[in-house]
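Have a look below at one chain only, the form predicted on its own, in structure tokens format.
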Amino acid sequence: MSDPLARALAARVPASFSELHPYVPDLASFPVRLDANEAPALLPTLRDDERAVWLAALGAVEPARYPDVRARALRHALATRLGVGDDELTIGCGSDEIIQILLATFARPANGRAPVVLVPSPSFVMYRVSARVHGYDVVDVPLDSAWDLDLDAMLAALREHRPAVVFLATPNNPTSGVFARDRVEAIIEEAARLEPPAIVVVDEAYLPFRLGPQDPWQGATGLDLRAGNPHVVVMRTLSKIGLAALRVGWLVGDPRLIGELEKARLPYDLPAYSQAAAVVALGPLAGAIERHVATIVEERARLVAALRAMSAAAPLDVGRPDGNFVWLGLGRDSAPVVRGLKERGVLVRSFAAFPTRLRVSVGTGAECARFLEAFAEVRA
């Protein structure tokens, strides 16, 4: 009799896995990490008070008991700082969990055929792996040559295939630059005229980064887009500002697909740790969260000033930064300036997909400075 655990794996695993593969980064410890798009470190940035603030928040959760299954004082400075009700909000861990729990929840066949998710591409991986994991087709649209939404293909997409969900992360990852408003909005009310109507969700997690002088949008976000638009939903998280560990993620929508959304949400799935942190990030340290994405701002305005100074000798693509991170375009194949980074002890992001191009995070001062030190060495 053979193998019964490879006779139920053939028989029972969804052939979508075969083309997944998991989530392993590079492991190795390298001095300068630039590669996740994690911020700086924030700890060494409070005052000795916030420090107090933030210990004696973690230092009142009791370990022996479960989290809040609702997230209630969470749910409620998040309502309170968004400006919505308690009840159209959904808290995971962290983006990817939201998205788990938007695609079991909109799982359901249409017109005798799988669920459609519609991406833009490139963009957030995890899109294209929750759709496959959870049973989904998935349609990439090619970014236009401005790494901005294509949005006669984008329409002729929706219409062809009526996706159940359209992601649009804005500021989009791994390229940084925010989409043109107008080409949002025409995606979001072409969505609407569909049967069934598609979910567009509008990915904020590089929001923060994006808001200043220099925005696009002058200063309207997804939340605004929700005004008479109960199809659209937005995400945000608290992972991209100095609070990774926390893996604390959101959805804001209409309350009655939030009530859809809380079914297949696990219980006790966002620690009390987290909750009772998130709570005072988003309260009494909320002026030093702001002083840390202020000098990543700073920070990244001096790693691009710098790129683009470097280009003069020998071309570069910096392209536009809205996000903590920088995409950026070597003209030639990547792998070798890769590997002299790795030798230096900088790790940023490359991509097989566009094998000229790196993503580089905004670190410190004194990593943004190694970085480009160590770039100029493998360039020349």
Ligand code: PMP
The other form holds:
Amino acid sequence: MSDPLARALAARVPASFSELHPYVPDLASFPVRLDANEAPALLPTLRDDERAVWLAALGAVEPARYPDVRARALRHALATRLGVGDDELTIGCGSDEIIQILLATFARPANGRAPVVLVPSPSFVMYRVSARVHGYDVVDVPLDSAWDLDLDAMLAALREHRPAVVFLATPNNPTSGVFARDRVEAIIEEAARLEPPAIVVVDEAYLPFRLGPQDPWQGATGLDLRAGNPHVVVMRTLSKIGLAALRVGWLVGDPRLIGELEKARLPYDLPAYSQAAAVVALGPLAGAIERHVATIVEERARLVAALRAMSAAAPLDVGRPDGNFVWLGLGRDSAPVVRGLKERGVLVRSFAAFPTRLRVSVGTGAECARFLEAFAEVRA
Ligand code: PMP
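So the form predicted on its own is up there; where is the form predicted together with the named molecule?
Full assembly next; the chain just shown is listed first.
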């Protein structure tokens, strides 16, 4: 008999795992990391009184006890802020876990066929990864030439593939733009007409960066799309606004759906330290977080202006970023640029499927300046 583990792995691990790889970013140390759409460091921006509140909240956690299974304090703080009921929320260990819980819940094969996830492409990679782990087939529909939803193609894919779940990230990652509201609404309508209907996830991880005077949705959010549409859920996270270490994400949805998701959620998924820190972040530190987001939005404007100015020499496609990152089109192979930036201590994100593009997260003013300086050199 050959190695029993080899036989078990060959027979029991889903075939889809052969396409997957562990998620490992570039772990080398770079003085300027603009590769992960994190916010710049938050702690240095806190006033002494704010820092004291933060430390006191963490210091009050009793490590011998399991965290609150229902995350009641955080649930209540979030529900109040969002204007929804406590029973309209599932809170998880980042949106990543929420995606997993949602897909675990909707994984029933229909008519003997694997369930389907429908995603525009490119979009956030974890939709695909989680879908494959949970036995879904993934249908992706390319975005149009303006990186917006190709509505006709999305509607046709809905009718043809009858997905269980559709993921729409707006602003989208990695393209950084919002999707047109009427296109999102048309997809929601079509999803309701299917039998069975598809769940539409509006992923607003980058919402905090799009609100403002030029907001294409004029202040409306995914929450507004829920009215009369119980098959719509909204996903958000604290990760992009300076709190990625907490791993706190949540989903807003109809209580009937939340009731099912809560069966799939691990009871102690959300560490007590994260719950405590998130409660103060939404309460006494809300002003500090707002300042941080405002600074990032200002730095983004400066970065975009500088890149546009550089575009005069050789064209760059800077687009219209609504997230805390820029989807930069170089008009030429990005690989040597990425290499040159790394040599200069700056890490950005590149994508095999888009060999002339870079995704650059907005850092501090100093970090953006280092990026711009290095970029000007390597482009020359
Ligand atoms: N949604 C989108 C669109 C994202 O880009 C990301 C992070 N890259 C997430 C969700 C994941 O957020 P979290 O850190 O809460 O798991």
